[in-house]
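Next comes just one chain, in structure tokens: the form predicted alone.
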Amino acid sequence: MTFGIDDLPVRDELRGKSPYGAPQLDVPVRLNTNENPYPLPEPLVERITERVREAARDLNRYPDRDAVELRTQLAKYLTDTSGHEVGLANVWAANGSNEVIQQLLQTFGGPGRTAIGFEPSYSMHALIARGTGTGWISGPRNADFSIDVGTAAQAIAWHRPDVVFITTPNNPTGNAVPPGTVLALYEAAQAAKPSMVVVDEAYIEFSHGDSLLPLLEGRPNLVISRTMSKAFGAAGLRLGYLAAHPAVVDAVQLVRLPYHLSAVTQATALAALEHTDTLLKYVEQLKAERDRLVSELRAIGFEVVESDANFVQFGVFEDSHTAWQKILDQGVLVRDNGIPGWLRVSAGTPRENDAFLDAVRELKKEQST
């Protein structure tokens, strides 16, 4: 007899659910999980390795609590490619932006609140809901994915949930949302209750507009939320942070769990934003390759929705997994995140986007056939 997840004592809300996660297969070129392509440069990788020389030096110590240097040269970076000053005493950082939304849940949700997000979003939002006991209402979109602000007000002032999700650019679909609508679902959400609101900026950095950080004036209950893991290329570093008023900050410390960075992870950090400006040469280089694929695409006879990220939503297809196995029977790796009719792709190196244009165009030519 089998003993599997079914038969223990699993809480309710778990069952029959499945873990996040991208299908890591070996292929000649994966383009699934929006990772940058690009490995870190060798200067960076030398700088890694001399402060984390010296972090382990110091290894038989707990590491610094507060992590008062790293959230000081975030506070650094976020005023210098915004504009908008920040200080140390409005960011807060953690293991990935996912668990920087793990805090916040915490800390503004839980038994008996709910949270809102417009979907299809980043599927993170929910399951992290889930796994705090935090009531998830999934809110609308319009066909084009975009949020009606109107519908989305509505929601907001009927369901009052304690934490609204906004994500831009949105993942999976890649379209930004407008500081108009974010600034509206904003005073819809403190007329209902008043409730948090978090701004998913894990892409910012690839996008044609502006991030919202200077939306935080004068807005308490407003959140930023970023990540080194896409336009740093350190998916592997797990490294997220939000920029907040002070008072949030204060907050989500009530729920962290005890020197939660490690020293390691505090001297990576703090190496790869001593090379900004290199690793943001990497992000010009993507930001053009994903405008490449969004106009080849177009062309080959695909739909594309305007892409603010680095990677790119495609469809129609009658049925997407069957698409994306063709794709796949080609080398090439791409998402197939369940919403009907469409596919995701990571923008890669040029030599990588060419084998997903000839594999596409393959796919085209069988349709048309």
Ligand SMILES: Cc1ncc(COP(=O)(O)O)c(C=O)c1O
The other form holds:
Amino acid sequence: MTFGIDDLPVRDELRGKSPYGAPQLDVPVRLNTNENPYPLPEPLVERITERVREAARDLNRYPDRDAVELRTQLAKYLTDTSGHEVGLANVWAANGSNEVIQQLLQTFGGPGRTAIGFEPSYSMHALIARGTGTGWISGPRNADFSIDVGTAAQAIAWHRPDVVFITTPNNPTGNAVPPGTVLALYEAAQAAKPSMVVVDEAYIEFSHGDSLLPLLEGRPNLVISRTMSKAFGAAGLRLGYLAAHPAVVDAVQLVRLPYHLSAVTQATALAALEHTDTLLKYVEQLKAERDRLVSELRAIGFEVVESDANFVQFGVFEDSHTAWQKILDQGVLVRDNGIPGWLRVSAGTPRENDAFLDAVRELKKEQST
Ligand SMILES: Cc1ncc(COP(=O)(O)O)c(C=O)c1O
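Let me have the form predicted in complex with this ligand next, following on from the form predicted alone.
What follows is the whole complex; the chain from before opens it.
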């Protein structure tokens, strides 16, 4: 018998649990983690190198703890793309939006408190809740993966959670939550507690609709969470951020580790923000490819959930895990999120998407013979 986790005095709620883990397999076409398939353009790589070289000269010092220049540029990006005025005081940044969410739960959740999400949704919300000792409540969704306002508001009124997560566009299903639903759930959450409402907009740049940033006006308990991992094609950078009332930005600083954002991270993110226009052109290409995936999958005979993200959920399979394996056998890695009957594919380059479509055509043929 080897010494393992269970032999250690770990917290009871961690016993028997598995860590988050999308398979990182070495296959020709990887469409399983909603990354942007386009490498950063060479002029941006050059600019990152310049900025990081400058930062390297000061690495004997701690970085700007408040990341003022970076937060200023993120605020400008949000203002320019939403038309809603966002300032430095409204923005906070961390190592990926996962860390933003962790800081929010450390601040507003924690032992003796609860958070609710409407599932299936982004599995890390529940995992980060667990890691921060926050009780997790799985809220309902309709069979078509939309949120029923009445049922969801009832769940909020009943459980009176401290934090409400709304992911729009939702991962893994891809559909957006209408602004009216978000507003109704915000009202329900205020009537019930009041609680914080975190709108996770990790994929908003790919949406047919607009960001919900304007809803921040007059709603101090609303937080919009964003990331540079998807639209900016910078998942390896680890840079997420939030926009909210300045009091929320002050509050998360009570739990953030000092100097949490390295000088190298800040320099790299600033370089990427200088190239926003080029990076957003890739987003347009990906949206077109996403729409092509939706229509071709339907033409092949699959059911597809309407997508506002850079991925598409498709089915319905009798056994989605076997279907996942058969697609993998053809060199294409998609994601089995454990939703019975459904698989998810991220929009890749046109060539990668063609390889995926060929693989699922084969699968369909096999299934119908
Ligand atoms: C809905 C949602 N929120 C947040 C994240 C985390 O992104 P980040 O890379 O910024 O930590 C993801 C990543 O897949 C996501 O799907």
